[in-house]
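So this first bit is one chain, no partners, the form predicted on its own, shown in structure tokens.
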Amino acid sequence: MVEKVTTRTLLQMKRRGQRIVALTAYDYPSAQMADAAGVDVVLVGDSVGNTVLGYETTLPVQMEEMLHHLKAVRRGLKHALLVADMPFLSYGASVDDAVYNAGALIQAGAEAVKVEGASARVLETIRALIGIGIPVMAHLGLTPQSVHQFGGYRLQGRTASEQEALVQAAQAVQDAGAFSVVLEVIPANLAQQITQSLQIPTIGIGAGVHCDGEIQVWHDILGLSAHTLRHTKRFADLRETITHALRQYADAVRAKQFPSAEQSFEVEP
């Protein structure tokens, strides 16, 4: 019997040097498939805005949308640790709002929440959530909710001062009580340095192979996204496969080849 993955499991995996596999999912069947594949952590990311809802960024995603997709994933997931992103403005403005919104995600089935950044307000929020029993995954480097502040989706940690700030931020989120930290689009050698300096697991995306684990977006690795990013890899090309199947369906319907007698029903007159 496969054991349920918990936050404690991830810490044990880091100590054993066992890599953590994390993946986003946004609905019931994708959750089932992630579980069947043995994924350790499933994130219902606010990347649902880009991948499923058609937004240009993650910023328009609302709590109601996160809760809707979270509940679907919860119903399909049995083994993996389920983490939910806290969307833009669901935290950061006030700690009380953050506690309320994180509580709503936990009540909808999340086993932990993820927040971006390491500002004083975010660190205060992490401590407050930990204080009421809500595990928190941190997120540093390229944090998509700060895309306008960064001036686009750019590599972070380019300069010595930026690298030092990220090292300090990683230590700060660990000290605040985060059980793990996502490192996104930062130099691989910096990610290695941070990973070696922390007791909590690091989970990379565009951060090289030396993190304790890796997270990727469902649509990117399955070839469902229209564009391929440097920090991801298509392990399948389902966009072309599905489009081809849909063309075959359309052609068969128009040619009256589908449905055939095999897919039809008859009764005696």
Given for the second form:
Amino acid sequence: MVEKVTTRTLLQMKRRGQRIVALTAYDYPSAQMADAAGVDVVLVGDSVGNTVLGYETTLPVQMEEMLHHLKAVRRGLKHALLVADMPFLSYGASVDDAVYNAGALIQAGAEAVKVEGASARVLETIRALIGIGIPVMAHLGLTPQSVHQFGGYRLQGRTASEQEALVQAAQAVQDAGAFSVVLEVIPANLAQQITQSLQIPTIGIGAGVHCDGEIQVWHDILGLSAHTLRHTKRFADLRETITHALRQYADAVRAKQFPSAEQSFEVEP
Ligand code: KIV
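Would you mind generating the form predicted in complex with ligand KIV now that we have the form predicted on its own?
Let us now look at the entire complex, which starts with that chain.
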């Protein structure tokens, strides 16, 4: 029998040197497939905004949209730890808002929530959420909710001072009580240094191979995204496969080859 993954499991995996496999999912069948493939952590990311809802960034994503997708994923998942992103403005305005919105995600089936950054407000939020029993995954480096502040999606931690700030931030989220931290698009050697300095697991994306685990976006690794990013790899080309299948379907309908007798029902008149 496959054991249920919990936040404790991830800490044990780090201690044992076992790599953590994390992946985003946004609906019921994807959750079932991720579980069947033995993925350890499923994140209902606010990347649902870019990947599924057609927004240009994650910033327009609303709590209602997160809850809608989270509930579908919850129904499909048995084994993996289910983490939900707190969308932009659901935790930035006040700690009370954050507690209320994180609580709504937990009530919808999440087992932990993820917040971006390590500002004083975010650290206070992490402590408040843990105070009411909600585990928190932190997220540092290229945090997409700050894209306008960064001036685009670019590598973080380029200079010595940026690197020092990220090392401090990682320590701060651990001290605040986060059970793990996502490191996004930072130099691999910096991610390695942070990983070695923390007790909690680091989960990289565009952060090299030395993190305790890796997270990727469903649409990127399956080739469903229109673009290929440097830090992702297509393990399948489903966009091409699906488009090809849809063309065959359309051709068959137009040529009256589908449906055939095989897919039709006849009764005696
Ligand atoms: O929203 C998301 O998909 C994420 C991952 C890229 C870590 O935050």
